[in-house]
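Let's start with one chain on its own, the form predicted on its own, as structure tokens.
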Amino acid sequence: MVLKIFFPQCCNRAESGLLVGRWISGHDSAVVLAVIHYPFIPAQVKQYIQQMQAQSRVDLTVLGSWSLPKDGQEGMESFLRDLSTIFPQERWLQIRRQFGKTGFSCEVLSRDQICGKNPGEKAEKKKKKSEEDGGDAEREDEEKVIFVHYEQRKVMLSQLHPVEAQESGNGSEPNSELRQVFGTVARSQPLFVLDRYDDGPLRSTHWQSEGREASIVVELLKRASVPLGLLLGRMLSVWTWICSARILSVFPLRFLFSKLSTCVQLSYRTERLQTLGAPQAAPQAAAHMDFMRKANVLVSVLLDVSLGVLLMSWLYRDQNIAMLASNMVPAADRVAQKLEELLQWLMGAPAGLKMNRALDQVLGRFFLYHIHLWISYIHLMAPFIQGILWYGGLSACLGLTFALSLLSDMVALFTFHIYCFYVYGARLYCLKIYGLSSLWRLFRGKKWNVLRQRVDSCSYDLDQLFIGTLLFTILLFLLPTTALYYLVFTLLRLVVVLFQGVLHLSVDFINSFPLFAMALRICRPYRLAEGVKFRVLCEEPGTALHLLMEINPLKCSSVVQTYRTPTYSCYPRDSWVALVKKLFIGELIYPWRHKTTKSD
């Protein structure tokens, strides 16, 4: 079997020393994490590895030796070979970089060779034999070793997807070689703290060997975020206590808060902010998803508040609120005027249709009376509209989603008369449709069995058939007039619902879009990895095969699907076929509902 050695690119020019890493269980491969430079004391190396094992919970060990020939170090290679007896392993790797070559040569010593009386002599004989055979034996041994070079920092910060597959029993390949490599590098962060410029007893080479300026900045940011987190936690606890007051659970208030989009958005924002103070999950995969969820929530809230502040700066500048308030009443008057003209047209001969004169006049005057009531209400509220807009605009400081939710509630309030017209027309039309269907079953000698929920045969007498025929004729001839009013007001209602649906979808998009994850995908695509790809890095005679492992970033669609924040998400209740069926039979439809709302 081919031995694969995952070697960090930062260690290609490291000084001679010991290779620290881990053997991948279940696979014939090893991961090199760092190179401890000479001089060192073996007892200190063992103690250091034990400390790193306790901190990282990774089965670290000394894999072998690394030799980079330099002037004055002619006996270094034999010295490093002798260390295999001090650090006993099943296999000991002797990796050497030769002069004038990019590739490495690797010699794998087994336990028998390590425990032999004179391993140096055996190695010298093997070397002479390879020279006599023209290097065939050496090439035969080196063909069994493949070096896979990887960028240690990118692999440490990357997260393979799907994330659930990293936990045992949750994924299809929990023990795959690639996932163990990524997990080993990610959990070995304590090993990368040791810097070669420190005054400690050991010097090592890894991705952070050139300094820790970035780590210092990150640590300072973490410490600065602690007071802010405590303040946010206090504010959330106070707000949660207010929301849990008993007075808010009274039926009228509870029903009102469940119907207002602003209150629903406020409860959702409170729930999302509470997740920021939740304790971090313990497993690695769960911790990653928890961190991404919190980061997405925090970034979306900051973006939402920023957009809300921009909206406030526009509203409270150049008397824009006064302009909106002054234009709102004339706009309501124009809408009412158009509705009156529409009703007058329906009360005549719309599109040349001959309607039932009596029913047409009754319905038209009924709806005209409601329009006059609504206009009177608007003019009564006109002096308070500017104040309502001024105080309502302050909700934008909580975010653009609150302003959009408040706008949706205001649209629902100012178009309440259109909703009433739709309900009246739909109920009247639905009553006639169900009456006609019942009377049609009467003509065929059928009836609806309520208990068995099916149509059964039934015998009717002459009086029942006469009354049924009379009612069927009346309802049939009155149906076109009712259907016309129902059609017109349903179209008006759908226009309002479409506008509210756009507002709700905008709020849902801002709340659920994983902005932080998408920014990582664009700026640092290696952070979210879908897999890896390999390309030949070096293939020189006399050296092992060298491959370069590159990270394939996760697709943008997969990023949105994986890290999308769940929301209350307004969505159509039924399919389009069911929706058209409800429109045809006159049932009330609420295409934009909350998931927590029960069906009628």
Contents of the next structure:
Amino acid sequence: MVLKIFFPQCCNRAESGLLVGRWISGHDSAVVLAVIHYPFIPAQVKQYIQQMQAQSRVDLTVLGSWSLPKDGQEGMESFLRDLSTIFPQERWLQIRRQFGKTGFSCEVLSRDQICGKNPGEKAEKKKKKSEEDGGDAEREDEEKVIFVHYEQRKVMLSQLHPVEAQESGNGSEPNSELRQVFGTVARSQPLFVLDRYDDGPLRSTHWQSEGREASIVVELLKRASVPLGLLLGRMLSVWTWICSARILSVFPLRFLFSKLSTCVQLSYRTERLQTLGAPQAAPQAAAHMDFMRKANVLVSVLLDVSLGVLLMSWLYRDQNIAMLASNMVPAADRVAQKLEELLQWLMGAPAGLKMNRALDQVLGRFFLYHIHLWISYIHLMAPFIQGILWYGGLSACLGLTFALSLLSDMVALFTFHIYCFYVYGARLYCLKIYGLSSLWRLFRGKKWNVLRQRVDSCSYDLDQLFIGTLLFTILLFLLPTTALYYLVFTLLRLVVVLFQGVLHLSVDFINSFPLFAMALRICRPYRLAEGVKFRVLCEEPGTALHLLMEINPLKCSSVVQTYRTPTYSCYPRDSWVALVKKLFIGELIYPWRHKTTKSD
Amino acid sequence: MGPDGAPSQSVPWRKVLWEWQPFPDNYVDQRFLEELRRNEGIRQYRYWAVVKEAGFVGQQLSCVAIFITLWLYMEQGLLAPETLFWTSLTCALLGYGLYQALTSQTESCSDHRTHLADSQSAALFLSFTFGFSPVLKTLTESVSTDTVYAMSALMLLAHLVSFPYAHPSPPGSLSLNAALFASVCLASRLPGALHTFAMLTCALLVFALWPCLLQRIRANAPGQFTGVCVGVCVGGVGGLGSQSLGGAVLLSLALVSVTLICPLLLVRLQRHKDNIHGPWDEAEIREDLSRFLH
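Starting from the form predicted on its own above, please write out the structure of the form predicted in complex with the partner chain.
Starting with the chain above, the whole complex follows.
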């Protein structure tokens, strides 16, 4: 086994002293966390370590000694060796740095050696099983230690991914060595509080020993956020109380709410904000996920609202609303006119197709009448459109997503005639397809067995056969006409659905994109670690191998994957094949919820 | 004897592979083909009996020809739809009477449909056809005439191919449907709605009811069956001949080949029949060779 010693870079130039750290259980490695300098009183050191142990719940120990000889500090060898008897350990590390050499040298003493050694004798470099002859064992000992240098601050702050779901405190330690190292460093934060300005009896070196940083702005913000959060929480609870009123859950209203994307967005936002106020989860990993989730929600809400306010400032400037409203009615008129032209074209001989004239005329007139109805409706609504837009624009102060959802709803309302055409066409087509498929079975003398879910042969009566064939012929010859109307209106419908889908997708993007995690990844890449990589620092023949541990930042795609806020579009959607199949048999398609076509 | 030569031993050879024997693997002895049987359960056909049975096929062919002849007459305006309708109705009533008469001679009334059910069916046919005839009239307006003819020809061919000649009494679904489809296509080309109605009634008579009656005749009055078949064939050839001579020649050639030449060929070729049976499983060669690759 090779003994690995994780050594913080900040302690490279520390004065001589005691190494405080932890042996990693189950692995032959140790983490050095800090160096406590001379002079100290052993009892105080022991007390300090116990105190830290209680605070951080890491089983801290004195690992060994550290010596960086300075001028006039010669002959400390025997003193350092004696220390091992004061702090009795299984193994005692003795790390020494010498002038003119970059590498450290390390000796590992086991307990029996410590106890059995002769005080006056010159110290031998020995390890546990060093009873064999000297020369070989010595070289082996040198090779058996690897120093892994790590940057303490980054390791303390970083979170190793993938985050393990249930890591319950000290109860069950994670198996991976790296995970244990990271966890140990992260949990021993209390150890790093002691800095050079403290008046305590001990002096130590770690990443923060030069003094702690703090910002006045951050402190002020922390103070201010408490009453603000309380106020917002109260408002939120009032809002949820209104939402949960029984009158809103009556059938038609609930159905309507589930179909209007504004209401869906409202309920989603409420739910997200409620999670902000939820108590923090206890275990460390869960707490990290919880914190990230809340931060993501908060940042995306803030961004959303600021974008919404920008939109609002544009809308209410220079009579933009009036302009929009005055453009809307002519636009609807133009759409209706185009539709009428399309219907006229369909009622002739579209693209040279030969359709059944009588059915063609009937369908065409029916749809023309429908457009006429729709235009009258729009003109009836015309005076109110500006008001609707004005008040609708106010919703942008809740966020851009609300404005987009409202736009989507308005598009749905303004293209209601297209939807109606589509439904009529689809129903008619669906009826024909079903009729034809069952009559085709009759044509071949088969029938669908419902109980066994298969096609059986069947002997029909004469009259059944006769009427069935008659209907089959009629349906078959009328199918092209219906199919053409269905095709045209489905294409129109798909255009609308696609537009709505793009809106929904952007709303969804704003809702679910982990903005905070992404910013963290870009500005502080070490905070989200995926693993580590090692670089050889120095490899001198006489000393141990020195490696530098660098943190591999998490890939951007996995950041998004891990911290994505779940929304309603995360559910499995219909594949393209299923969509085409649905279109072929004339089933209705919808843009909302997790049904279809949001997968642009 | 096996190719490798058998050792002359007293141990008798057994036709098993699962136990060791002092013979080569490909050894067989004289008893190997003892159980081979040839042409088991063969029926010896007699020429005139086969011709009589083939008469049914011939008359069905002639029925199609008769239907086409009637349609040609209707299309050219030589036959008034009323005439056709009343004639068909009379024929149907006569046929129904004959059908009943033939029933009462032999069969018991176990699976016998009541007169009420029959009249209900008839009313259903008539009302549906009459109601739908305007729709059917405009149905293929925009489809080109060639397409309609091609479709009808295909469907009539399908009718002839899929007709259950052995048991035609409840007419087979596919054959009847194909024939009706063809007649709807043809009828929609006629000048008026009444024409369509009359044509469809006629089609129902020819394709649905006539095979039932003929089957009854074949079962209960075999003597008259031949005469009826010959009569229908002659009628078909004659009718088609009045419209197109070439068609009549072709039809008569087809009839001759179906009723006379094909049975002759069947009887002749039967001598060459050689089916072998035995107590073995036939070797079945699967084309799936991929499992030998690895």
